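As a starting point, one isolated chain is supplied in structure tokens, in the form predicted alone.
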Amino acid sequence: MRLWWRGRRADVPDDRSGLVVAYWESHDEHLLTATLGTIARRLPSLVAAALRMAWQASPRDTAVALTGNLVAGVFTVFGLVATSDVLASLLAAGPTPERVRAALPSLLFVAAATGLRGGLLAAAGWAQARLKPQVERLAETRLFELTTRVELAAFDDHDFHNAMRRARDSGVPDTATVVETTIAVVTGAVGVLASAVALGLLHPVLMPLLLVTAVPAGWAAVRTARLGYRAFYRLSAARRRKFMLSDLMAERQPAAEVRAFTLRDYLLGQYAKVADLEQDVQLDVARRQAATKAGGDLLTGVATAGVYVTLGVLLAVGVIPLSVAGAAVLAIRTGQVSLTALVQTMNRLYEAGLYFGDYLAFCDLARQRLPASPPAAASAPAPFHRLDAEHVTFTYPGADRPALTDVSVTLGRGEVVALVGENGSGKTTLAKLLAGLYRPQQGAIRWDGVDLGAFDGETLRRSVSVIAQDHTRWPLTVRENIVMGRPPEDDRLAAACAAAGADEVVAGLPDGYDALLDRRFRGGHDLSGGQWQRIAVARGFYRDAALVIFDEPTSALDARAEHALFERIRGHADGRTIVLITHRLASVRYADRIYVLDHGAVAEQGTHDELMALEGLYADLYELQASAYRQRVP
């Protein structure tokens, strides 16, 4: 990986040749080039989608948040207009007490309008605060309902996986942000409209003055945000490098090698280079943002002075009275604050809306990748009598060639069937097809003559147990790691652990089956690779399945434990079918049938003795492994 940030530079080009652009950076160009007009044109669709999501999460809170802000705007208008009456009474001729008494009704009206406005905004704010967690939960739930149901092959599709990560990491949190900023945009728009209406009621000629004072502040807000986006864009690749380095220096997994290879100074030096770059760019952007804000404030001051001069001229020529001019100043200041906030919020809404759009797009994409439900799903027979793969061909998404080509295998009830072959020969892919996790593009997998596609996927998988080579180390208790969501039965749990040799692992843990297997949590425990493998095998034994698939179940076990486990696996085959995938061919000698795969095709099949007599690929691999044990050191 080329380190393009070597040396300290304040003006860093947008060079990304050293790192591939990450999925979370897909909208950076949009944020850099979007104009206020672009943002305004996209607002209606964003607001509509956000309000639909908010309404589905909580109709009551959505209604309160919107209604509260809208009605508060009405009271803003009343308060500003009434302020003119108050000033007219106070500035009228006559004794001061009489003027105060004359102003009292209008003052009470202003106070009531202000109080009601404050109460409505408080209620709307409370409802809005309640909406955020509800919207986030709704968005997450919808996402995970889809990600846990889509066909497994979708996760092998690069584009689908990136879309999912954008939706999960940015789209879900920005869903709540879109709802929040949508309501803020509504609030800002209502505030601007209220000020404009108040000015129009005071005198129509006053309405344009609001825009004159707010434009400079709005320009400064957009310009400041754009500078921030540009800095983020320039630093995004460097930040990823920084995050990677921070993980290397602060996480448990690489800690041993950091010390063993004395990498401390090297990693700190690399980190310092990236941190220097980040600091230089941030300081440069802070300077430019401060200059932009100062320029906006200066222009706002000039515009405000122009407004006051205009008001003075209108007063001098008798177009408006002094009381109206005073109320107009208050209305303009109120509208100016609302309009500036509106412009800033529109910017935030546009940014969040891009990722919210990713979330919506992914949900649509995921629905297209859901497994098709058969019109009348059959109940999977358990146990089956015969499972056949007939001329199946399977290609992973984006792959140049098939992982399996025209493969046919047969599994009988109670048999132990071994799949062997060199790396990349298609053993694991075939096992996943037999388990119904993948569906072949050609050919069929038949369960007692019925195509697996005729079964409901959930129903089928209750009759299959798969212990993958890269089994998951769930951050749960020992018991939960083995029962995997099924009802816990103590006798069955103990039998599964004994069959897998995991009872020795449990006996060595202080909390036994209740031991938490994750050191990141207080009281958690860590297991060795071999211990985890026994827990995973116990998981397969606990599941009362007609078909049990073990993919390299002994790769982390010592020779004695491996021999014992294979003996238990053969004993577990009583009434069940066992598919065993392994590179250790001495362990499959007693399998009922062995399929030898080579480059995605079945090259040989038969018993151990039959395959040895063929003197083909199996015999070559077996003799190669056996010769290593026959060699003696002189």
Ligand SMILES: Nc1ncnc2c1ncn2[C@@H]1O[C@H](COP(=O)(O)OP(=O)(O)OP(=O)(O)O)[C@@H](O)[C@H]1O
The other form holds:
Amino acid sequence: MRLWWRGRRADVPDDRSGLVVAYWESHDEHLLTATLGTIARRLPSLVAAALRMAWQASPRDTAVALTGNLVAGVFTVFGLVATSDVLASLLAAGPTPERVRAALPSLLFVAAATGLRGGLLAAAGWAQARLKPQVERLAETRLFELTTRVELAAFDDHDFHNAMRRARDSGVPDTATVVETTIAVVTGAVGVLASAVALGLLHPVLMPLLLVTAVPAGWAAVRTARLGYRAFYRLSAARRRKFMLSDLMAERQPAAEVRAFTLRDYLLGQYAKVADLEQDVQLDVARRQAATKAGGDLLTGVATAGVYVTLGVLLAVGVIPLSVAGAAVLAIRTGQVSLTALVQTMNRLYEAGLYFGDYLAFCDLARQRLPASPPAAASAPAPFHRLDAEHVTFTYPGADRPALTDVSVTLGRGEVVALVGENGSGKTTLAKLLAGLYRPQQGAIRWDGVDLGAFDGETLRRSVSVIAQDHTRWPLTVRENIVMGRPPEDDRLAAACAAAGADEVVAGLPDGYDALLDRRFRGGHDLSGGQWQRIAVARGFYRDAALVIFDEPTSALDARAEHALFERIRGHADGRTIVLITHRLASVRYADRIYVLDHGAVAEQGTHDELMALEGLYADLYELQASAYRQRVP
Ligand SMILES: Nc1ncnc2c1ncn2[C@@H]1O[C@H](COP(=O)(O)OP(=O)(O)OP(=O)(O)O)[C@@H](O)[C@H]1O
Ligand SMILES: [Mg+2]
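Switching conditions: you have the form predicted alone, so give me the form predicted in complex with the named molecule.
Entire complex below, previous chain first.
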């Protein structure tokens, strides 16, 4: 088996090289090595956390689910003990009608206990079913409340990101599983306890018999699950490759390139290799699981025979009467079913609990990364007269070099300020700091002399509009894409679209502002790169902000649209401050001030004329672009 495995493994590309364990594999080792003891030790804290969560989601449903199961257990005991009375009456000496009459009260009691037990279990089941969606919703809401509030820098942190994906992909769904299996474990435990108590009441010597019959079944359940995990673990690299391949073959975005580069056969071939391996491993595990189950059943049969022999001996030597032996058989069967279910659900609870633990850990981690609210946060800052970055140094989390070093810039009210510089010089980073999205490690950003840190983050961001270089193509309607959660005002919308040149885009769409910009939905539309950019710019104009940052707003625009936009940006400033980042230097000639960034520092600053006179980096870059246009084709 081992050799076969090694042989197969060689022709499957191992994409683990150079990668840390993927976030969804992080618990596979635990699952592989967990013993029943480990599982049992972790259970109490898990059960407590799960019940707390369930209680917060719905106290009533949690109470009904738990008490229903507990009280049903009591009725199980009554039912089993009363069965022995029924048998005692039926097996007593005397005429049959007499015996049946004598058994009637106990029989009615058994019927009532069984009926009540069924009713309670049905109520508990209904409460449990209601609990599941409520817990899922609570877990998800909590997660998204945190992910949308944590400081932006957290998303640049690899560990945070991994923890978040683990919590979102496995933690949230497993939260409901943990609650569900916790109740199942309680139910199973109550069932076992009820059978054990019933056996103890019938005769103390009967209690250990329950354990003897349940051990093989429990062993088989744990071993089957362990075999499943082991296969899952062995396949994890292959599975990751399969996810990647399925995305490449079935998603819209790579579809054009799959055809253009005639990748079909290659991708299908890779898929077949991975699928072959997966199938082989799965068939192998199915065979082993079937053998384990057969072994478990055989051992259970032997144990059951042993129990019956023991019961027979006890009967023969007169330790227990026949009626008690009959009821004991029933109690042992009931207990056996409960115990097998208990072992299985404990196993599932342990597994889901690992992911639930991730969810709880992520929530704690995210709480630590919420932006610190200043002691006396000022609310919405008034439009500023000056916005200054003073000796700002900023390093991205985990980066070994600062992206900005000792940068100072000043923006005056109503000015158009341009940031230029080569790729990676720090323009986008500076813009994000000016918008308050990141906090500098040294220096400060001051809004009329007040550090941005003194403002409430939410209200500050309402005064700033950022059109990012890699702006999001929101899968929403045109109107929603521009209004972005603000109250929709038709006049403003039309003005913003006209300023951005998006009015032509809207006019070309059959549903106008109501056109849905996502082709994955029926009736959805897609736009060209430049059309998307116009929508994004309109978004920037729509927001009533004191500071508007355009990060390369024209990179996808045609020459005419670009020229028109720069004209409009000047006209639209109207008391607002515009920060314009662009590589098209001809367009920044008319900016009030230009900052030239180089390797994270301000290399030059001034107006276009001043910078040209300086004959430095700006003049070089400008001349380079200008000469490209001047060159005559011979
Ligand atoms: N999220 C991030 N995490 C780590 N480093 C980053 C991150 N974003 C940018 N950087 C690094 O910071 C430096 C400055 O990047 P920035 O995006 O500010 O450059 P830019 O001037 O806007 O470049 P471009 O003209 O290409 O848009 C670069 O070295 C870049 O690799
Ligand atoms: Mg940039």
